[in-house]
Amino acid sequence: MSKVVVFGGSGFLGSHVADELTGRGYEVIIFDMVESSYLQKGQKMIVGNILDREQVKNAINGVDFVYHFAAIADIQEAKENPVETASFNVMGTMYILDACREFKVKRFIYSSTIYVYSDHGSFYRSSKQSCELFIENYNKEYHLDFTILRYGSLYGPRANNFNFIRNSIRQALIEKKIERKGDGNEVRDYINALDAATASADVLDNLYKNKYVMITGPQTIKVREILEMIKEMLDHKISIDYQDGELMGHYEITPYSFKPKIAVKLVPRNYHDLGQGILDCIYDIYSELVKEGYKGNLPENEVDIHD
């Protein structure tokens, strides 16, 4: 049985990838700063920090594959904390890379972003571009095999607190409105985190060795259409307020302005329907809010659909 360590495996996408790997029979170790709320039977948990070089080395010693999702990933947080972003995202990656080299890991799989194509994304984008270059260097100098995964816009269960769709649904349920900077004509390729996890495990195939893989949804959609979908699912009982202002470093129509290594696009053959996926998010977030003391109800027609 192959052994895999997932750095950042307690988080949004990392936890789904860890579960997918476990389901495929891999022995999975999760390494994160907090214990995973989603730990499955058979998964091992290591609470640690990727900036602790010895902890990283101990986690990697004896494993076959390494997935790296640990990062400061909130663009606004990265923008406000450039030094911390460089330290955690770049130096943390360097420690993981060097341990992979030392212990002759079969492959290093890195979670990057489509923002590497862009001049948006602030210091988050810069840190990801830097890491991609270091990964290429480790391959050239030490023959460390890799796969770089560039993710599009993720949504779905376990989303983090800066996820756009999650926050829009929470605001809609609590305040009966959604506020959005921009005019809503920004386009995204949304992909359910469950589908992204499937694709992330698929890349262990030798076909993706030393390749750059873009993992996005099967269709391009405007943000405005997403918000109207949420509004319709909530029986048109919310308002949508488009506001003037910057999108906090996010791109509008396309991320493409910079040319890194070309990536192949990987879309799972079977994937979650976007509408159904958002509806599932509404119920998940509603349940989450109820536990927090929320007293509101979902529209009756939504209960009928769910039942």
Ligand SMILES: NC(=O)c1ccc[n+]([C@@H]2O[C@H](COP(=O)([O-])OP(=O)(O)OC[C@H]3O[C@@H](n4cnc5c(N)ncnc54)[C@H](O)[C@@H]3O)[C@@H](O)[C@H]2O)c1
Second form
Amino acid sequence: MSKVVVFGGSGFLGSHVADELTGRGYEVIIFDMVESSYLQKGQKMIVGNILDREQVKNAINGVDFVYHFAAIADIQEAKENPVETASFNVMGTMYILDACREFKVKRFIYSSTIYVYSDHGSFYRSSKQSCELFIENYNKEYHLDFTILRYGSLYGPRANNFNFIRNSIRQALIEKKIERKGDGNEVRDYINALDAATASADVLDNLYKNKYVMITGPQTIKVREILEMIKEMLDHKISIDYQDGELMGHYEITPYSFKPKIAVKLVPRNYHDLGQGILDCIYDIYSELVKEGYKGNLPENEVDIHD
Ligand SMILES: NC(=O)c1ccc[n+]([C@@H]2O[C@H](COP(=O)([O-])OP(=O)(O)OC[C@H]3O[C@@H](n4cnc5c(N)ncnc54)[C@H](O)[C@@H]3O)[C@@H](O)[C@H]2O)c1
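With the form predicted alone done, generate the form predicted together with this ligand in the same format.
Every component of the complex follows; first up is the chain already shown.
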């Protein structure tokens, strides 16, 4: 059985990828600063910091594949903390890369972003572009095989507190309104984190060795349409308030302006429909809010809450 370590495996995307790998029979070790709330039977947890070189080496010694999701992943947080972003996102990645070289790992799989194509995304983008360049040179100098995964916008279960769809649904349920900076005409191709996890595990195939892979949703949709969907699902009992102001470093129509190495686009053959996926998020977030003491109801025909 091949052994895989998933750095950042307690987070939104990393935890789904860890579960997908476990489901496919890999021996999974999760390395994260925080204990995972989603740890599955058979998964081993290491609580550690990627800036601790010895901890990183110990985690990597003896594994076949390394997935790396640990980072400051919130564009706004990165914008406000450039030094920490360079430290965690770039230096942390360097320690992992170097241990992969030392212990002759079969492949290093890196979670990048479609923002590498963009002139948006501030220091978050800088950190991801830098890492991609270091990964390319580790391959050139030390023959460390890699796959770079450039994810688009994600939504779905376990989303973190800076996820746009999660926050919109929470605000809609609690305040009966959604506030959005910009006019809502920005376009995104959202992918459900479960589908992204399937695609992220598929890339272990040799076909994707030393390749750049774009993982985004199958359809492009305006933010305005997503918010209208949420409104309709909540029986039109909320308002949507588009506000003046910049999109906090996010792009509008397309991330493409800077051109790094071109990527192939990987869309899973079977994927979650966006509408169904958002409805599932509404159920999940409603259940979460009820546990926090929320007293509101969902529209009558949708009160059949699942866990
Ligand atoms: N969520 C998205 O829409 C999206 C899109 C494109 C790329 N990505 C990339 O995917 C990766 C995961 O994103 P996410 O949304 O799951 O973020 P997340 O914040 O939910 O997960 C990141 C995890 O990394 C851990 N971590 C952070 N710093 C660490 C450190 N120094 N040592 C050990 N663990 C550390 C955190 O505890 C957390 O569990 C990130 O690299 C992000 O840039 C995410």
